[in-house]
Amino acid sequence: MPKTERWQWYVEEFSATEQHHHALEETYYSGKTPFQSVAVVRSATFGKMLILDGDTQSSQADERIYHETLVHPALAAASDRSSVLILGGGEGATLREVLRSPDVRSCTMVDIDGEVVALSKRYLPEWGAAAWDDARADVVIGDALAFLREREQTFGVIVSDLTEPLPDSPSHPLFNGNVFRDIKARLADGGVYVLQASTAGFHNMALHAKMARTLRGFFVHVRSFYTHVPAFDNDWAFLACSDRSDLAALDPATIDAYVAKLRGENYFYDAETHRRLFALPLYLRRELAKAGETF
């Protein structure tokens, strides 16, 4: 990492021609697990940050923007949210947000990298908070693909908080037709599958569109939504998939009733935010309408 007289810098490379620099105040941990490189640092702007394979995963200042967006539209739309499955989510914040709903009776989280979970508990305790000790939580350290194929349980909501399906990522094997069929088989009738789905900027939306095109072959409703996440320095996209629920058409009164029941106050998500999340810019709508490559 380059240094100036005052700061050490974490340099995040988006492409061969684009970088984002974070001024660091402290490095808590830097190392490798059997699956990926891991760093936990504190930046001058965003506070503590989790970095996997050189990419920012979440930051103390704005992780609630990302995690509330990933979790709550899907839970608000689900006809049955009593049982939820999380794929990935090692730092625990997705689990925390799911368990804020009193309607959730059980939440299973499956993450392949137990070292990331342990490091998050040690250095990022605010992320998981009390969720790690909640009696409704079942944290499984293991292969999500094996879990999907070997378990027969179904879930009202499945949340995928995996890293992007890049060729060198441990998540890459989880983005193909066979896996999406396995996910749908674990989804209860009327359930919702939601996933983080890469970037949505005019210059970097191709992977998101490829993911959306692929999932349209498996679900009646596949809706893109997005928000800006400052620590990512990007517009970040998500996909909501269901055979029954069109999340873009979710009634504001339904969202308000759902949010009112949550334990604690939301930071980012409510019915007005929901409308903005699903109001896509024209360039993204045009890209999503194109025929093209799938997984």
Second form
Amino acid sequence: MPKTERWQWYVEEFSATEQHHHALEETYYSGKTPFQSVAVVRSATFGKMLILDGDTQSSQADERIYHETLVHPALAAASDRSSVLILGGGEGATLREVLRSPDVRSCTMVDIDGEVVALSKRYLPEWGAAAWDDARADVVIGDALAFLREREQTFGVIVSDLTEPLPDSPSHPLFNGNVFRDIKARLADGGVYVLQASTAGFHNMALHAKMARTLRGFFVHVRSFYTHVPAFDNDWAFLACSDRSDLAALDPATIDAYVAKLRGENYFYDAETHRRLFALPLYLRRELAKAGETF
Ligand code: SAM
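Switch from the form predicted alone to the form predicted together with S-adenosylmethionine (SAM) and print that structure.
Next comes the full complex, and the chain you just saw is listed first.
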């Protein structure tokens, strides 16, 4: 029998003409919550994976690349990282990375989908690890939009680890100028807002550029950074926004001092990786410089 017929396949559709096929060794869970469809699978190449609405969220083999990139540049740059807010982040790995910093005294994580959180604790315990039981963690099950509007607390760092803002996704209402204004109001003076900000591949960077353009209306410094995430089969982009810190100009000594204090060892992020994350190719810089649509 041809090799491909030995496997069940999870087919991730990027567009009408592009797909990534993952050979599956096991499906742990497949179902629907009130907010999204959820699958927890084990792929032959990437190990366990969480898939929401057909989109890979993270994989066992490379989730540290994604989560260290999302969290550590922002925490390293923040003048005050004692209180952190995470929007989304259902698998718990963003919480895990934040709590590796001993300077963090409290971290509130707000995810809309209690079933994703429960499935992650059950099938992906390596992602959240001890963070779920850390006394500094406050896990709120609720809509991040309501949280931002109802609470008056401010945070030194806000990390947005929401799903892609596709029209039917529960994250869609969180990507527009009005909400970026609400997020800024929840940031302490000079704080850092960092978000996973869609793809940076030369063939699909328009959504990222639109996010960057919109955020430039609210923050003095808005920096794109990106890395390749193999399980996503793409270059993945992030945005760091602050009125005080320019993350692209963060000096290596500050990063080294921050990393040295983290509990446990990094897999991906250090001062040299930081330099690479913020060094953007010409085509992306050109796209970011263009005038165009905002949210
Ligand atoms: N790494 C990811 C990616 O590639 O898109 C994001 C990871 S994380 C699993 C995304 C989380 O955002 C999910 O757990 C989902 O439930 C949550 N989410 C979506 N919309 C939300 C909202 N309005 N409020 C709070 N959490 C939300």
